[in-house]
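One chain follows as structure tokens, the form predicted on its own.
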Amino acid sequence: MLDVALHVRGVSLAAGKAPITQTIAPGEIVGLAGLDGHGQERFLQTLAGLHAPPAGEVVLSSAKGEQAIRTFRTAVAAGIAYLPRDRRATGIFPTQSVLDNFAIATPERDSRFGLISFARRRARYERYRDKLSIVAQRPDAPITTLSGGNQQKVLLARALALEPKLLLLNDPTRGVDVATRHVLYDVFRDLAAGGMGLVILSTEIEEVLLLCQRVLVFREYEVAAELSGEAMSADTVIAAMFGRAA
């Protein structure tokens, strides 16, 4: 069981904006919502070390102590995995195979005595293929031969192969079919049940309500509302997006 928490302490997403203080607990799924361009994506990227805030800090804590997240490299080293929104532009390597796209972030897992074991690489891939129900005729086929949903599963497999302690998901079901959505939902719930914290930014309110224990609604680069329990509904999320009371 993982026992790792992420602490956001006094982080401002832009100059003059109210600071944000939050904790993502082990096994918690936290949703991010808001009108496009109102700060939720910048917040997620800040957690991933992709954006340096003008104030505040992000820290991953465990029994071993605290690790400050200042860059993407320190985030990955600390155990944070990030799944980007636009898989075509910033996710897949379109000229590479399914197997290479899976393994590109973890080549050291396939190395022995300085040599790459392709059998070990394929065996690793097959474990995640089965877990995520990836449909690909051949692992050496170009990743562009896969459907959008299966490309997304390969990217998720790549992230999970890092064995992260925290998973950050930027609109993870964007452009995928209904069947793939439900596979991904089950995977996310299983990860949380195992103690992993997840932060999910979604442009679909119903998805946030379905998956998350609480939701942070962003407006003008600030957290306009933090909703949980019975206060979480489509009406309250939409109202917060527009700066109104539900």
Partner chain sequence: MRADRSWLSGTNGRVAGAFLVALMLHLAGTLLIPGYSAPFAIRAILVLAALLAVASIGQTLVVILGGIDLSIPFVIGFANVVAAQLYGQGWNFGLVCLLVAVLALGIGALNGLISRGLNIHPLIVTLGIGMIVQGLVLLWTKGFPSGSAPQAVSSFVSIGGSVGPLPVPWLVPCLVVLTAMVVVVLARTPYGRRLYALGSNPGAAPLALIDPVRMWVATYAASAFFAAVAGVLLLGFTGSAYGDVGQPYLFQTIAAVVVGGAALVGGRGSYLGTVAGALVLTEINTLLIGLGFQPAAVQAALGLIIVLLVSLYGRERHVSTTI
Given for the second form:
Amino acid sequence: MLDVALHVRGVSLAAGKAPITQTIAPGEIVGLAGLDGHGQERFLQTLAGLHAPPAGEVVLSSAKGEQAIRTFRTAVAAGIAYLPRDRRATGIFPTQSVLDNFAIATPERDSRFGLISFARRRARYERYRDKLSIVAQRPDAPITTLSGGNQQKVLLARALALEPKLLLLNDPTRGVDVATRHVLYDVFRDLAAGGMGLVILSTEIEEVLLLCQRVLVFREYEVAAELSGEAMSADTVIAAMFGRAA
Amino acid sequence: MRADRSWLSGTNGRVAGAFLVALMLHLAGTLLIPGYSAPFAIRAILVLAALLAVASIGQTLVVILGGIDLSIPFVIGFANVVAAQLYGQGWNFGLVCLLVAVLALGIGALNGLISRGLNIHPLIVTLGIGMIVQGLVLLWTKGFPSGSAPQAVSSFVSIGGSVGPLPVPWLVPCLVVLTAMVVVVLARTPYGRRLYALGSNPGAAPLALIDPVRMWVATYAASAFFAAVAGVLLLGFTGSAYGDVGQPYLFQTIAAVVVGGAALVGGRGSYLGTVAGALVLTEINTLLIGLGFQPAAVQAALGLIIVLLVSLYGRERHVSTTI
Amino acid sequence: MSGGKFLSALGSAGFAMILLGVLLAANLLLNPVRFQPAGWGTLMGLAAPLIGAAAASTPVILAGRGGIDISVGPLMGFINAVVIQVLFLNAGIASPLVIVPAALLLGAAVGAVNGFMATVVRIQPIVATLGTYLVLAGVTLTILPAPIGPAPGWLKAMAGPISIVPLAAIFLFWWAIRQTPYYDQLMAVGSDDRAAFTAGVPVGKVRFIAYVITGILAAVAGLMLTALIGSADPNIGANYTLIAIAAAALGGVSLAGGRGGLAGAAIGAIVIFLLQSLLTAFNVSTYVLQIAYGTILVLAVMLTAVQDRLAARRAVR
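With the form predicted on its own in hand, show me what the form predicted together with the partner chain looks like.
The next block holds the full complex; its first chain is the one shown before.
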């Protein structure tokens, strides 16, 4: 069991905004929703250590004790993986092969005496290829030869290769075909069932409702509503997004 | 036809193409000029190409990174003069080399740190730093460097030298080993893979745990280091110190990298290609001089051929395909 | 140019303006003889080729995606050689009515070749113009193996205060371009070519024209160089290339494209010129001069970058 929880304590997303306190428990899938630019992305990036909040702290607690998340590197070292939103700008390395793109964040795991073993790298890739059913005729061809959905799966494999305890996903199904979406949903559920905590920012409400046990709806850099169970429906989420009472 | 194209546009295709061009140039020389393939002539070509190849190691690395290094000729001159001067003053040559190497690494690290750390185009930074380095060397030697290389270095690069039964100086087999090492480092080490990734998409690199500043510092330091090695080798080759010995290498290193198939936008390129490019440039030079062209005409022809070769296999993508 | 536009053009030069003021004051203080008002015309003549070269380097840099023309210097040298050796000495043509259009045409033609290679053949600009650099330098040395003189009288007369004429011509030309939609397209392509392309801007054509403009301006710079030295010298032009690009960068022209302008480039060039004359005034050895020169160049771009960064941070807050 990965008994790791992420604690957000009094985090303000911008100066003067109401502080947010949340805990992401192991095995939980939490959704983030909101109109574009209302702070949900800033919140996710704060969890990943990519933004230092003006107030409050993000702490990962495990059996080993508590670890403060201040930079992206400390986040990754503590066991947090982050999947960026814009595949082309901040995700793929277009000139590099599928294998390279998969292994680039974790090359040391394939290395022996400083040299990368291609066999090991391939073996590691195959594990994730199975798990995510990546369709790549030639893994040594540039990643740009793959469809958008498969590129996304490779990026997810890159994040999972870090063997994280908590996964932060920034709009993971953007520009991905329907069949692939359902593959990804199954993967997310499996990961959660294995004890991993997941935070998913999505621009599609249906996706949030389908996947998440709980959703935080953002409005003007504050959490406008926290919905779960019966109270979580398309109407209530939309109402919170627009700042209306449901 | 389509298969041909994709093969040509692949990295391996480009490298093979560059070697093929070098071979064709050599055949043309052999047909046109008597004595072009005489043992001594071939040895001279190999030595000259090897010197250029050493000087171009750093340029290859920084180009893969998406940068450019204009300080290479100045660092070559710096190493050339400092090594000669100190050795002439009776220093132990090993100590001289160590000092030159450390200073060069420092110069290169500074190039990388300023360029990436402050996000200034490396063209300007490396030019400025290069000018400072050259000025310091001139100031120290008052413009008249003295001293020479130890015999060992001279024979290491001498065109007349030999390695046992091999009729080439030690430089040539050493370059083969060095090439293999650079190729392995680029292909099989975390540093090499990160180098390509960072050049390919700087925006995605930090999220893939690549530290851009560290990579730039290390890579520019390596570039200056190999420039210094070339400077010391050139000292052995020409016999005496000369501060401007590196100047022809300013554009030649860039040309060798480009003819070898690297894109100057980063993320592409291979050192094997650069070695091929160095051979091509040396062959063109030798061929045109052998045909009786004046140096000025050789220069002009070199410009034309670089453009011609790059238009064959080094074309950029159209903006519409980048969307 | 309206006042606001002019100010914003100067604003992008930012730090270079402060440097300009400091260096001008230092020169006036330490070198009063050379910088007395009566000498300003001569000084302008001395600075004119570098100002022209920096201005010429700017349009292609503005066009973005690695746009750069390192053949500006050799093109100046080529114009210098053709005007004196081919037109004046060999063909006996001295009239400005022939020489000036011929020079501009040559410049435009070389710019068009660069533009063709960079936008149609799609060779990386630095490589394409490196090819042109080598060809032009080689051809110049072939038609003019050694320095030769003199220059026609009217051209020599342009060296001093009259150098304001070609300089003014350059800036009028640029001012005219700024009034056209082409200028907006150029800046759009330079800051984000993909967005510009999607918005229907003919990216290739815009970039091509930028190379032609650069060629024309380089030809004017070549004429100013010829006026200054009053003769032809095959080895002098190439030296201008990198310094001109450095001057443009110093003057706030972003080498990434889409930011800066000719006014900034000119200010950068004047800064470099003032720096040179200040250092010369101290009567130090040329070696110290070179060290100081390199140091100040690096420090200046570093400070500009730091200033930009602080400004950006302030904008976010």
